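Take a look at this one chain, the form predicted alone, written out in structure tokens.
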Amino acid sequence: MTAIRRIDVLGLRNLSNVQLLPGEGVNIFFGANGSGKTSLLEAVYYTGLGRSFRSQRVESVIQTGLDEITVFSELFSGATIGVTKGRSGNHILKLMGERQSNWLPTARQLPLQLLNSDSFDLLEGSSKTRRKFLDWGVFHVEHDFSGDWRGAAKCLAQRNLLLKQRTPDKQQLEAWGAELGSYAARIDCSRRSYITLFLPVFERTLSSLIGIPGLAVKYFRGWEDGAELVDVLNASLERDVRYGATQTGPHRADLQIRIGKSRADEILSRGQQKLVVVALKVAQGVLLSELTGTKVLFLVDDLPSELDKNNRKRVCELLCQLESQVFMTCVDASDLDDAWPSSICPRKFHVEHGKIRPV
């Protein structure tokens, strides 16, 4: 089962020495702002992805006076994941006690979906955010995708290095462009296959939360349809040299979320946007479960913010239907008292000054 049975956290922000036994279902962490609620979600995020969702600098995550953070998790499946990150750059990741060279096996072992204030970037942010969202789903259902993605990234880096030279070698540019085109075709095929499966699930999920007539999600692959990328790269070589970077390709893919001809975030209220984002994230969890039987662990930071009582209830009922483990934070636990189906009894934890105790 994709759920955490036990998590130990040492030295992450104000979480000095936390030992936690969460429930398999819904877990609510409540307390004043700055008490450590979001830091706990951050610790879980470290377990699955080896990085923070709040800061790119590990130094800002490590508690003052300490040299490193350590997070250890045991899953209900019996798998164990341990990660240590230090100020000096000494990073250690272990899965089932064996040291890992990258995060791919861990990410597959513990698929995570985060819902917080930054999730609005799916609608109002850059294409990079939506591309990462799309590739999360493709990664978990297409096991060859990560290899194709790394291959394309290598070709792109080499081609961009050549483009920055005073006199780029045209023959090498064509060679790297051809190889990039080969990887790009496979990446595009994987992304299209995933989107074809994802969109009906998203539409069904969104309709259970809110009706938004005319909302449409369209996939753009990063270069014009009907054309081979290698031909596009050769035709746009002069422009790429001028910019010193490749302007077309799978790294420019996007999910265009629109209502009519306008971007959805330009029309929807903040509350409506949050429901659309919830539907996008939950739909990925639903699809992953349908295709592989794997459950997604949901990290939900401050759900009551910007959602009224009725919409909070809709979201909570939707999360319960997934039968996934949920870590949810709020300031006042009573804001969520009436949000759950009668069959659900969330496990509650009070968080204060970095200490977490079950209620």
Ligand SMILES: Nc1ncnc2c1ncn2[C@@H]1O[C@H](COP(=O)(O)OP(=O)(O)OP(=O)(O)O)[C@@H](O)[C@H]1O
The other form holds:
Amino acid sequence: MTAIRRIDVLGLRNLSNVQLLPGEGVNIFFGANGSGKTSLLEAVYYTGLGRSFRSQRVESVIQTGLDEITVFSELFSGATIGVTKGRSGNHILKLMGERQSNWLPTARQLPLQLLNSDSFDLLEGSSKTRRKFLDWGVFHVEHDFSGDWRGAAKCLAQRNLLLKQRTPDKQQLEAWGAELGSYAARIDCSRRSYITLFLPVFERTLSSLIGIPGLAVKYFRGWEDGAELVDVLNASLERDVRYGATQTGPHRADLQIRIGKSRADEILSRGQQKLVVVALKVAQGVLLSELTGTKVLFLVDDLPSELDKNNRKRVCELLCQLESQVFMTCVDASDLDDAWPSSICPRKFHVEHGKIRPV
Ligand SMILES: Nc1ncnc2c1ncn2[C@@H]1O[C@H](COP(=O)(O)OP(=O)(O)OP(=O)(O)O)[C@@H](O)[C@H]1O
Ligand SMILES: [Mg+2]
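Okay, that's the form predicted alone, but what's the structure of the form predicted in complex with the named molecule?
Entire complex below, previous chain first.
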């Protein structure tokens, strides 16, 4: 079961020393501005991904006056994950007490989905955000994907390095282009299979929240259909040399989310956008559970904002149907009082000055 039984947090922002026993289902953290609610979600995120979703620099996350952050989590499955990060970027990651050299094993143990104010980027941000979203799903479903992805990234880096040279070696460019092409074909194939499974789940999930006639999600693989990437790269070599970087390939893939000819964010209200984003993320949780039996842990920061009472209720009902563990924050607990089905009794925790106590 992908759910946290116990989490200890030391030295993360204003959370000096927190020990928490969350429930397997919905957990609500409420408290005043600046009390430490988002910091707790950050701590959980550290467990799964070893980094913050708010700051690139670990120094801003480590509590002022301390040298490191430690987050220790025990899952209901019995797995333990320990993370220590210091100011100089040094880190120790342990899974079941054994030191790990990268984050892939913990990311697989604890698939996380975060819903916060940055999630709107899925609609209004660059293609990078949507690619990351798509690749999260492919990564958890297709275990060869991370190897192909790393292979493509290496070819791309080498090709871009050559493109930046005064007189790039054409033969070498073609060789890296050919290798990139073969990784790209596999990446495209994995992404395409995932998206074929994902779209019906997304449509079902969205329609349980809101009807948006004409909303369509379309996958673009990063280069034109019907052509091999290697041929496209060879044909557009001059342009790539001019830009000093590869302009087509799997690193340019996108999920175009449109209503008619417009981008969805240009038409939808803020609340409607939030429901689309919730549907996208929840659909990934549903699909992962259907395909692998793995439940996704949901981190939801400030659910009430932008949503009216009925829509809060719809989102909460949807999250309950997932039977996943949910960590949800809000300023005022009463904002979510009527949002739950009668069979659900969320655990509530009051957050105050970096202390968290069950209510
Ligand atoms: N490195 C740090 N060291 C100590 N305290 C910090 C550090 N970084 C941030 N803080 C403080 O930690 C507190 C908790 O911030 P957090 O964002 O978790 O609050 P919050 O409960 O989510 O508030 P809001 O309702 O406004 O979103 C804030 O008072 C913030 O100023
Ligand atoms: Mg917050």
